[in-house]
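Coming up is one lone chain in C-alpha cells, specifically the form predicted on its own.
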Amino acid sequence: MSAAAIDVRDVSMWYGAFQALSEVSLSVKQGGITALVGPSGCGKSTLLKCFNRMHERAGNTRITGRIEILGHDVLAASVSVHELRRHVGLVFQRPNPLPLSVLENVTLSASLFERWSKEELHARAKDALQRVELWDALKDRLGTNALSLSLEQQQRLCIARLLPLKPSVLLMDEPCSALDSRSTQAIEELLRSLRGEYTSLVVTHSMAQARRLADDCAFMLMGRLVEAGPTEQLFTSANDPRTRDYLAGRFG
C-alpha cells in the first residue's frame, strides 16, 4: 500500500484570470484513503476535479504541471477524457442519481463502455449493490426510480454506479455533507470496506472525519499545499504552524 497511485508535480490551475491552484505537489498512496482538508475556497475540490479533468467543464481553464495516475500523464493531449473518467470516478457533495431506475443507474455507464450481455450487466450491478450494502434493501425494487431513495441510499448508489467498471481511483467531494450523523457513519464504513482495493481521495471540512477515516491527510490553504503526511502525525505533530492552527480549529 506504499506505492504512489497519484503523483502531482507543480500543478497550477486558473479559472480565467483567477489562479485557483499554485504549484501543488502531492503523492497519494495506492490503496489508501487520503483526506484533503482546508478552509472553504482553498482549492481542495478544484484539485480533486483535476484528477479526472472535470475542472475542464467550467470552461476557460488553464493548467500547468504534471499529474500522473498509475504512471500515466492524465493531462496529456492524447488522453481520452471519457476513458480517464472510467478509471477515476467522482462522487459529489450531494447525491446526484439519474432520474432512472436503480438498476439503470448502476448499469448505464458500464453499458456505454462495455458490450456485456444483459445477464453480465445484472451480475455486475448486483455485485456493486452488494459492495455498498444496498442489495438486500433494493433487490426487489430495482425498477424503482432512484430519486425516491433516501439521501444515504442515493449516495451509496452514486458510489455503486462507479464500481462495475472497476475504477482505480475514487474521488469523493464532501460525500457526507448532505447526510445526518448516522448516514455519515454508514458511508465512512463503506469507504473503509473499499480500502486496499481502491485508492480514495476525500475532500472534507470535518477534521473529526479526516482523523478517523484517512490514512493520510493533506492540508491546503489559498490554493497551495501546505503540508501532507500520515493523518495522526499531522494532527499531533504537524511541522507548519498554519497546519497546527487549522487542525486545532483556530481558524477556518
Contents of the next structure:
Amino acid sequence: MSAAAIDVRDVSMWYGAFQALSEVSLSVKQGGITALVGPSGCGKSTLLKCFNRMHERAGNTRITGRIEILGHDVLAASVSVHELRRHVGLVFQRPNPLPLSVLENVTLSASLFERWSKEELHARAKDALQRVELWDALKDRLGTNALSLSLEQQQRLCIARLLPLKPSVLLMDEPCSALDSRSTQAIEELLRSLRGEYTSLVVTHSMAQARRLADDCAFMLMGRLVEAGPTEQLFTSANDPRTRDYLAGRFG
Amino acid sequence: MFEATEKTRGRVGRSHVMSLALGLLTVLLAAPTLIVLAVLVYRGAPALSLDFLLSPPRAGMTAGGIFPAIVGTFYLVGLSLLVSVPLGVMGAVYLTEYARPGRLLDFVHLAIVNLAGVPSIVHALFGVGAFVVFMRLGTSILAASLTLAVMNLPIVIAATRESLLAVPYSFRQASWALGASRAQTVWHIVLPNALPGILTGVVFAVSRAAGETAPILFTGVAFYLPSLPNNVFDQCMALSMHLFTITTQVVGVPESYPAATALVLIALVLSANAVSVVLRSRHRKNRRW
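Form predicted in complex with the partner chain, following the form predicted on its own:
Complete assembly follows, chain above in first position.
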C-alpha cells in the first residue's frame, strides 16, 4: 500500500514560451487520496493533465523530466496515449457526460478498446453504476439521455464510465466545483469509498475539502511544488511559511 | 401614483404601432414564396396528370410529358451527391478535427470560400475543360454530375464545418480522456451530433444540383432525347434545362407546360427539404445541449 503509484521527477512544462511547471518532484502513494492544492494558475491542473498526457491537446507544449506511473515512464515515445488513458482516468471540473444514453456512456470506454458481447458490456456497466451508487436510481432508465440527469448524477456517471476499463489511477480536476454542498459531500463519500482500490489525485480549490478528503496533500505555487506530505502534518506543522500562510487562508 | 400619464400612453402606443408594422413586414416575407407557388399551381394545373409525369415529350416537345427530364434530374442529383457529400464531409472533418492551424489551412479555407463564390457558368466551363475534354468523359451524365459536385463541394464543406464546430469541445475532451483516438471520437461522438447541420447543407446541395442549368448545359444534358440513358456515359435530359428549352426555344408549347414543369421541380426540391426536416426533428428529440 505504501509503494509509490506515481513518481514525478524534475518535471518542467511549457505552453509555448510560458513555463507552467518548474522542476516539480512528487511521489504519490498507491491506493490513497492525494490532494493538489494551490491558488488559481499555480499549475495543479496542468500537472494533473500531464499524468495522462491530456496536456498535449493544447498543442505546442514541451515537457522535460520523468513521470512514472506504476513504474512505467508515461512520457516515453513508445507509450500510446490511448492505452495510458485507459489506465489513468480523468474526471473533469464540469460534469461532461457524452450526449448518449446512461448505458452508452458507461459502456463506451470499454467498447473503444475491445469487442464485447452485449451481456458482458451490460454486466460491466452494472458493476460500475453500482460502484458509484447510481444503479438503484437509474436501472429502469438506462436509455435516458445522460445530459438530463442532475449534475451530481452526471459527475457520478463521469466517474462510473472510467471503471469498466479497470484503471489504476483516477485523476480529478476539481470534481466538485460545479456542485452544491450536499452533492459535494456525496461525491466526497464516493471518493472515500474508492480509496484502496484506486489511487486518486484530486485537484481542489477548497482547503477544507483537501483536509476532509485527502490522506496526503501537495501545495503548489507558481508552477512549483512547495511542499507535500500527510494532510494533517501539512495543515498543522508545515515547514514552509508559504504553505502555512496559504493553508491558513492568509492568501489565495 | 402608478396611473399611466400622457407620456406613458404615447410610448406604449408607439410600441404597438411598431410591432404591428414589423409583424406585417414579416408576413410579407412569406408572400413571394406563396405567390410563386400559387401562380404555378394555377397555371400549371391543367397540364398536370400522371401521363404528364410518366411519358416522354412528343411532337417536338409541344405535347407529351416530362418523364425523361425527371429521370435525368434524379441521375444528376444522386450522382453529384454521391461525390460531393463524402468528399465534402471528409474534407470538413479533416479541416476541423485534424489539420493544424497555420498558413496552409488559411489558404485552403480561402480557396473553399472563393470556390463558393464562383458563378455557376464558370463551373460549367471548368467542367467542360476538366471532365468533358481532359478526362475524356464526353458530354455525359458523369461529366455533368461531377461539375455539379464541384459546384456543391464548398456548400457541403461549409455546412459540415459549421456543424462540427458547434459540437461542444468538452465532448471531444471527454472522449479523448477515455482513451478514444481522434477517429473514434469523430465517428462516435462528433459526427452523430453534427448530423442535423450536415443534412441542412446536403439539402441545399440537392436544391442547387436540381435547379442549376448552366453547369449541365455544356457538360451532359441534351435538349431532347428520344430514349432514357442506359448508363452514366450517356447524355440525359433534366428538369431545369427542359424548363429553359420549352420556355424559350420551342414554339407552340402549351402555356401550362412550363408552369407544370416548374411545379414538379419545386415539388422534388421541397420533398428533399421535408425529409431532412423530419430527420432533424427526430434527431433533436435526443439532444439536450
